[in-house]
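Below you'll find only one chain, the form predicted alone, shown as structure tokens.
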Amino acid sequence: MKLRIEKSVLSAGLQAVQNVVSSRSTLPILANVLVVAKDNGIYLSTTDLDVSVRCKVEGTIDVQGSTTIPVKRLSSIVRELPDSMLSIESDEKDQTSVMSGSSYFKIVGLSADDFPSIPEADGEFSYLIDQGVFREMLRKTAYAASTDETRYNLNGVMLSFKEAKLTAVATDGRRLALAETEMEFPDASDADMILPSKAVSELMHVLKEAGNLRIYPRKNQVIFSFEGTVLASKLIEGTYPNFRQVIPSQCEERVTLEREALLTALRRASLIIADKSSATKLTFDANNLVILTMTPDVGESRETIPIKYNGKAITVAFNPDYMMDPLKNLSTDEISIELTDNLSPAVIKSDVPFLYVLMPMRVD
């Protein structure tokens, strides 16, 4: 294999695929990037056997072929080379030379024949959605997914294609984030799939702000295809809980707040927090919101925000990090908080198809 490629192009391609590579793999080939140069382009592929990604990059192919190269080392070398055309050549022993001006590197790789196959983005049916819309849905929900390995079915984002809508949901049992968008697809194509958190992170990393994204559902697998990039992921097996049941059907009080003002106040309040089990109390009363944090052996903080509220006085305690997560990932100027009492879940909404259910903490 012999090819010429701009440093910036190769660097961008490696950035798009190298995050999939795990440092804990026991198979040496999984630490490598598969480089394939053939008639219709140059392809870079990586996999950890659960998530695979392949992207196409532009360059000049002098001799077709393929090899695998340790991706972290190749990326480090390319990053330090001057901005210019790189010449890359591999021999029959899978030793790859990288040349740029007076710089020369030889890297020992492994045979492309041993690299796991990457699923192809094809099939009779695919969902079609805008890349930016899908990435925003993942961004607004992914943070709520569980990291508890004993609750494996919650370790990702559930994608529900039903009733001409895509609903993305994530929960860890203490909070739930939900985003929706309207879509067109046949009724017979209704489906639910639980996408692992690693695949979600990779999609948020590689998806663009606009452009078509095709989603190919497969048995126990899903494939995403967009602009020369293919990402395939195994799905989480198991049944996702009925998330609709935990969304309160009604509330007694509703207050509208400036998102950035609330986020800033909570961020300051959290500075006094000693551990993840500490809570911040929010008291809604007579056009004021008081945010109080008291941590034994550390101290206390108090913030007061003027609000438009004339309902009953309610004091409710929340994990401040959980309260801040949706505020960080929304872009609207205002949010609303729906409340009933200090023991009932609160619901955060905005002027987009999104909601966030947060369970209160019991404190003295």
Contents of the next structure:
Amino acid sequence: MKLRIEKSVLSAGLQAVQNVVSSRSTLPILANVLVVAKDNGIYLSTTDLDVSVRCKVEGTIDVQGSTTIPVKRLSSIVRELPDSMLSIESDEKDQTSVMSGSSYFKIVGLSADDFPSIPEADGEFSYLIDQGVFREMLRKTAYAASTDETRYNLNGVMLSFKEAKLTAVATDGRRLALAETEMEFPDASDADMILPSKAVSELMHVLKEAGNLRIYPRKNQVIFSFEGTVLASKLIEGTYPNFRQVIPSQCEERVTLEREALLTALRRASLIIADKSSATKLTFDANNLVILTMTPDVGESRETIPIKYNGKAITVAFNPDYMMDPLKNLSTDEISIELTDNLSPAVIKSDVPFLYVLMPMRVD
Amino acid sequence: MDRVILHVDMDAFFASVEQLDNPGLRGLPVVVGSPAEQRGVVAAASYAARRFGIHSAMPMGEAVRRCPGLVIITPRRERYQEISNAVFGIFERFTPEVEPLSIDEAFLDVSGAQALFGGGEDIAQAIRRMIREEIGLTASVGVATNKFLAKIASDMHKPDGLTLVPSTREGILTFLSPLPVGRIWGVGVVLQRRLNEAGFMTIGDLQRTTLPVLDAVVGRHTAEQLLRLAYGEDARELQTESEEKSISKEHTFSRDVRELERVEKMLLELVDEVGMRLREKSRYAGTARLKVRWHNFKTITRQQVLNPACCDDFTLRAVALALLHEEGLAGRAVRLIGFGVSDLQDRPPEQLSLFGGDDVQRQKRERLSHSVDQLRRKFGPDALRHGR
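Next up, the form predicted together with its partner chain. The previous block was the form predicted alone.
Entire complex below, previous chain first.
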């Protein structure tokens, strides 16, 4: 294989794929990037056997062929090379030479024949959605997914294609984030899939602001395809809890707040929190929200935010981190909070199709 | 203003209670403890017994050798606790600031009580009189400006003694000066030997030395601490009942045990007792601790942080067993097993769950543990036992 490629182009391609490598030393080839130069282009692929990503980069192919190269090493070398044009050549022993200006590197790789095959995105049915819209849905929900490996069915984002809508949901059992968008697809294509968090974060990393994204549902697998990039992921096998059942249909009180004001007040309140299991108390009363945080042996803080509220006085305690998460990932100026009492779930909404259900903390 | 601290120590408490209940034993060499064939040790010795050189913690066999006519009485814990409660009741007439050290001794901070009851000496005499007249026992009391000095003082004129430590710096130095270094809190046999070998026999010897000299003998940290105490300085506050820091129980087997199953069974009984005390106080434990003394007296403790803090038997049992299994017996025989909880706190904030998760489980376990407590209180500790 022999090719010429611009440094910035190769660098961007490697950026897109290099996160998907396995640390499993039993299969060293999983730490490598597969480089394939074929009649129609240059392809970079990585996989950790659960998630695979392949992207196409532009360059000039002098001799077709393929090899695999340790991706982290190749990436750091390319970043430091002096010239904007690189010439890359691999031999039959899978040693790859990289030349740029006065620099010459030889990197020892492994045979492309041993690289696991990457699923192709073609034929069959696919959902069509805008990249930016999809990325935004992931951003608004992904943080709520569980990282507790014993609750593996919650270790990702649930994508539910149903009734001409895509619903993205993530929960760790204490709070639940949900984003929705309308889509067009035939009723027969309704599907639910739990996308693992690793694939979610890779997608958020590689998706662009706009442009078509095709989603190919397969058995136990899903393939995302956009602008020369293909990302395939295994799905989490398991039952997702009935999330619609825990969304309160109606709460007793509703209050509208400036998102930024609430977020900064909570951020300050959390400075007095000692550990993850601590709570902060919110008291909604006539035209005032008081955020009171007390930690034994540490201290206390009080924040007062003027609000438009004339419902009953409610004091409810929350984990401040859980309350801040949606506020950080929304961009609207205003949010609303719906409440019933100190032991019932609160619902945070914004004017975009988004909602966040948060269970309170019981304090004495 | 100087603090006024009393250390009240009941004289030969268990033995005195026995002599109180059975006047025929008065003046006789009496010890409380299990018989020698059960490898008992002396829990308390009457003053007549002490004249034979018998002291608490001495193996019973050794005590009998020293005094063949020794009267050995099996301990009656409930009775001692009853008398102890009466004694502590007297303390509380003078101050709420009471730190119990054991069933028969306590520190009292009477600084704030002086306006009502007179100076430290008056209060000490009043307490001694009430214990004598109302209960029929004697107590020795030390009165000083801190815990360290008060504890030393109560021991100076035992039994039935009252010792006042001067409150001036000069007076304190003179008071401590002739005492052997071993009387300092924290100085055990090994440290005492090292100090003696370096020529420090009395606390006065320490008062006359300098930090660098002492540093070379015992190390910086210990040297600083020893010097502070040699000058009679001790700023420790009282740890009163209301802020109890830990609860623990232990059991010495009548013969060393090699079977894991028997050790587990006893451990679980201790866990249940500790759990019940914890719940009685409406506290939650932040740390659990296992204690094992092997047949060779080597003693280990292993602890585990509990997050979130808990108070139910199920969690405590699981943690206790896990700690025991992690250590393993590895063929060693167990002499003593103990379990304790510390870092006691109020009910921790509890994150509720959406789908019915940990919080529901935890609430169930707590409710069940409380129900078991009620049954045990009503029908006795053996009314209900956990299955395995």
